[in-house]
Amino acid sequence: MNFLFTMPERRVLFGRGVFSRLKEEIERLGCSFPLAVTTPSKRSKEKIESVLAPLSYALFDGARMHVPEESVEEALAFAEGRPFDCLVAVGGGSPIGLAKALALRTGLPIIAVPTTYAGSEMTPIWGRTEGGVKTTGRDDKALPKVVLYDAELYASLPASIAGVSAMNALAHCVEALYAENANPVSDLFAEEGIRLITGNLTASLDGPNREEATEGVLRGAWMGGMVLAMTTMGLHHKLCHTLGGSFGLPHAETHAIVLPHVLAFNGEYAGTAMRKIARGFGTSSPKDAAGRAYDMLSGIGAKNALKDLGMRIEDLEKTADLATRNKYSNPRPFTAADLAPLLENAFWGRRPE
């Protein structure tokens, strides 16, 4: 076996109540004037204000899905002339993505406090949407220096968001297992991440052991973020970035719907990886993995069809064309024509066989 393994330096604090240590972590970086980035959510802003009150700080609440270039320019204009020395991102993939875009332009370090299972907080991967096209890349300046995982912040996360966000994290683990640059550590993290997410997701949404189950899903999502940083994602992520960046579909919901269909598409071409994926799902049959992923959608009360997210059937051909314009690794080779059945099944919400 030949592989390359690197582990960029970052600091992770995991546990209930660690959000209260945000001020301490800012000062540990030698900083004192953070620019906090979040969405217009009243809940997020109140939490930030309660923890950062002892510091001089400013709050920009204009983070938007898929990091449109306009929101980056708005944040830069907001920050102009102020002596900020770090960025604090609180929320899901939108504020963390915006903080990354700002870090690339300013060089400021990021402290991330995720409140969904996005996983972006563990990676140097950035994304930006301009002119209806989402572009992604990797840069160490986009990697947060500190990440605070506090399960208490997830207590009020609506089940409709938590479920699909966890399936987004699940997709990171799945694609890491058949990535061309997978390694023994990423394989261990990915398989365990699948097991933790699938084994705890339903209970984390409702039930007497919700707090413990939420911590299990959060650990799985952290592992998903780790393998997202270690490996290169394939067809699933390329399709979802196209559907989101070019057609405005919501990020987590799109990942949740597309995942079973990509699993079915790649299944026979990723034998070893599919056996590990199946084990994570709790089955000995790799052929069952796609169906189990699909059944999770109804189990968490999520939509199972792209048409229900606002996708138009006449845009499927353009999606396939955009998703095949650039070469990238995937266990099964394909052309735009090969993607037509996959996209059609995802559009109508058919259960993959």
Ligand code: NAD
The other form holds:
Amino acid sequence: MNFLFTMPERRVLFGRGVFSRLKEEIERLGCSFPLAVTTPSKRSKEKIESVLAPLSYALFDGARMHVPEESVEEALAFAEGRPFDCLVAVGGGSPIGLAKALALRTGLPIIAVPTTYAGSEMTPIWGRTEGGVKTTGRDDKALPKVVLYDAELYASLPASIAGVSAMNALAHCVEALYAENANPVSDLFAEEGIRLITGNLTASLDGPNREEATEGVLRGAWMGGMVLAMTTMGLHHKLCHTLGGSFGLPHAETHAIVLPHVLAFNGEYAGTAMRKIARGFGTSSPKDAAGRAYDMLSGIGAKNALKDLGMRIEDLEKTADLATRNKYSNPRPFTAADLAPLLENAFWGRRPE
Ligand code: NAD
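Output the structure of the form predicted in complex with the named molecule; the preceding block shows the form predicted alone.
All chains and molecules follow, beginning with the one already shown.
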């Protein structure tokens, strides 16, 4: 096995209540005037205000999905003329994505406080959307310096968002295991991430062990973010990127629906990785993993068909075409025509064989 392993410096604090250490972490970076960014939710604004009150700070709550260029310009105009020395992102992939775009423009360090399982906080991957086209890239300036994982912040996350967001994290672990640039550390994290997410997800959404199970899913999502940063994703992410970027489908829901179908598609071509994926899903049979991923959708009350997210059947061919325009690594080689049955199954919500 040949591999390249790098581990950029960053600080991760995990635990119930660590959000209250935000001010201390800002000061530890030598900063004193944060620009906080979040989505327009009253609850997250109140939380940020309660923790940052002792500092001079300002709060921009205009983060939106897929980082539209206008939201970056609005945030920069908001920041104009004020001596901010760091960025604090509180929320899901949307505010963290906005903070990354701002870090690229200003060079300021980011402290990320995730409240979904999307994993962006652990990666140097940035994205932005201009004129309806989403572009992504990697830049170390976009990698948060400090991440605070506080399971208490997940108590308000509705099950309808939490379930699919966790499946988004699961997809990071799955694709990392068969990535061409996987390494022994990413393999360990990815398999453990699958085990933690599949083993805790249902209990994290409801029931007496919700708090403990949420911490389990969050540890798995952290591992998902780590391996997303270390490896290059394959077919699943390309398809979801196309479905979100070109047809406006919602990020986490789309990842959740497409995952079982890509697992079935790649299954026989992913040998050892597939055995690890199956083990993470709690089965010794690699053939069962796709079915288990599909059954998770009903288990968490999520939609299982792209048609129910607003996809049009006439756009499936274009999706296959767009998703095969650029070359990327995937265990099973394919052409646009090979993707037709996969996309149709995901469109109608059929259980993969
Ligand atoms: P999101 O940040 O838009 O959050 C989804 C919804 O959940 C929002 O309405 C938000 O207000 C709400 N929410 C978040 N936390 C909450 C909480 N604790 N309680 C109540 N409501 C809460 O969506 P997301 O799925 O987290 O992120 C998707 C975005 O992140 C996409 O743009 C995607 O491309 C990007 N992303 C980037 C990377 C990367 O490495 N760059 C990785 C994953 C996702």
